[in-house]
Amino acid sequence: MKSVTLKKSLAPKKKFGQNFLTSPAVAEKIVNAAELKATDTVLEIGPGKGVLTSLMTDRCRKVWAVEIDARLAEALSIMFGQSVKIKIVNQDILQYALDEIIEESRSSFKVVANLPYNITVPILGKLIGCRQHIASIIVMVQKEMADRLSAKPGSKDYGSLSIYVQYYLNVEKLFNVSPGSFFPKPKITSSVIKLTPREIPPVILEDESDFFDFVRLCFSQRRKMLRSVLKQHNEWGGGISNRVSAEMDLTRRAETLNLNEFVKLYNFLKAEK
């Protein structure tokens, strides 16, 4: 199917974060690497012009795409006309209830999509909050936000996200793009990434938002040894015994404690209190 011709009504608009993806090559690239199988249900955010639902429409069992641009969504309904392989959804992403998908996909479904950049984050929350009835999520973000997403203990990028996100998916950087493939051109290099929900989280939390508060509080001065953060919240630093110091190197700076030891750590200052 032909991409949607873009015209002066559907010129990018910097309110919703628009860069089109224009190369055919990349959009390949995507698609082929979300592995899409004739019984699948596809679910893209943001299509824009239409570049990856084309293809998307060729090897899946059904698309749906969620645009919040009313133009786009006109446009794109035009392009595919009554085709049943695809719906068109002029929605907010994060506004929209994915029961419908859930339901209809029998079983589980992908995700496929060039992210709006200045949401990313509420979006991969919302996708985690429904992360069982997900196979895969393939999609493209800001260079920084891939380096972020995938970190590992002791680097620069690993953060409270880093950790938030790796407990609950598998990430894998895929490949980058140059700001030459979109119009119009972004001013950084893009990332392709893979996400893959785990069936087990590899660590059992009783209060999962209560740790990942803890975990944001310990970044929150990132540069200082734990015991000086935690001592400045009466929540947590009164839990500091001698017991915990023993079990726990407090000189530490949170960027080089692995998700484990965070669970340890939260877990000796909750008995403590």
The other form holds:
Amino acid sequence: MKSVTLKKSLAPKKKFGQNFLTSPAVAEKIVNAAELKATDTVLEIGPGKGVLTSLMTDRCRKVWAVEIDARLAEALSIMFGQSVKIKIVNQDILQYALDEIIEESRSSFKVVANLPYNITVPILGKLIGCRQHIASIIVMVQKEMADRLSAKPGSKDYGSLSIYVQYYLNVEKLFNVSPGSFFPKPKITSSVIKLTPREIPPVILEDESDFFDFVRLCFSQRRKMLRSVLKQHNEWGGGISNRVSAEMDLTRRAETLNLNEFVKLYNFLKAEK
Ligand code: SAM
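May I ask for the structure of the form predicted in complex with S-adenosylmethionine (SAM) now, the form predicted alone having been displayed?
Full assembly next; the chain just shown is listed first.
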């Protein structure tokens, strides 16, 4: 790697969620959490000025750094020169097909990133879509998002996103990072989390997407009893028979149901339709 540091004058672009990590100690802690081995391939989403990238290229086989901002991608190309340890891709991660990295990593790859916070959910959706190729995901997200992703039934943060993500991934909160560790300084606290794809889902669903639509609908009015929420939608309300009412307490609110209870309710209503 050439000893070039990226110009401080590259003004951060808000639309790309550019809050650059400035704390070497936090960068080290994030990369340590990935437990990189010399044989690992890493996908880094949004390398920015390369604070995590430069630590990782020394510790793994190859880093695929996908950066949407052409100014940063170009600067990173100068910084890393022709190094075989890195592939810099100037693209939107949401549009980028991961086939090449999947093929090159042979078994599976790791994901490490300080994510652009405004597109955290679509990025997680994309990673979930190819989870069979992913060994682990270490990402920095807004603390509020980390709380939602890891929330358990009964908590104020628990919702359809918690159920969707936890169905596919084990979610572990690692540590918080204060606004002072970034430039520009964000208004919120961040958290680093570890997501590990589950080998088998906790329950088998025939139509996952239909089930998650159902869960979203149940949470659409989270203060209301399930019975009144479902009654507003003929598609589901029509399935509320005496049998279902006897088996499930529909005076409960969505936020009190765990995954298995949602599956039970969904299957009952489907059967009665
Ligand atoms: N990794 C750097 C760090 O820790 O300082 C930068 C993190 S910054 C929070 C998010 C990075 O993601 C920025 O470099 C931004 O340009 C990039 N980014 C934003 N949207 C993106 C997208 N759709 N695809 C790829 N990169 C994106």
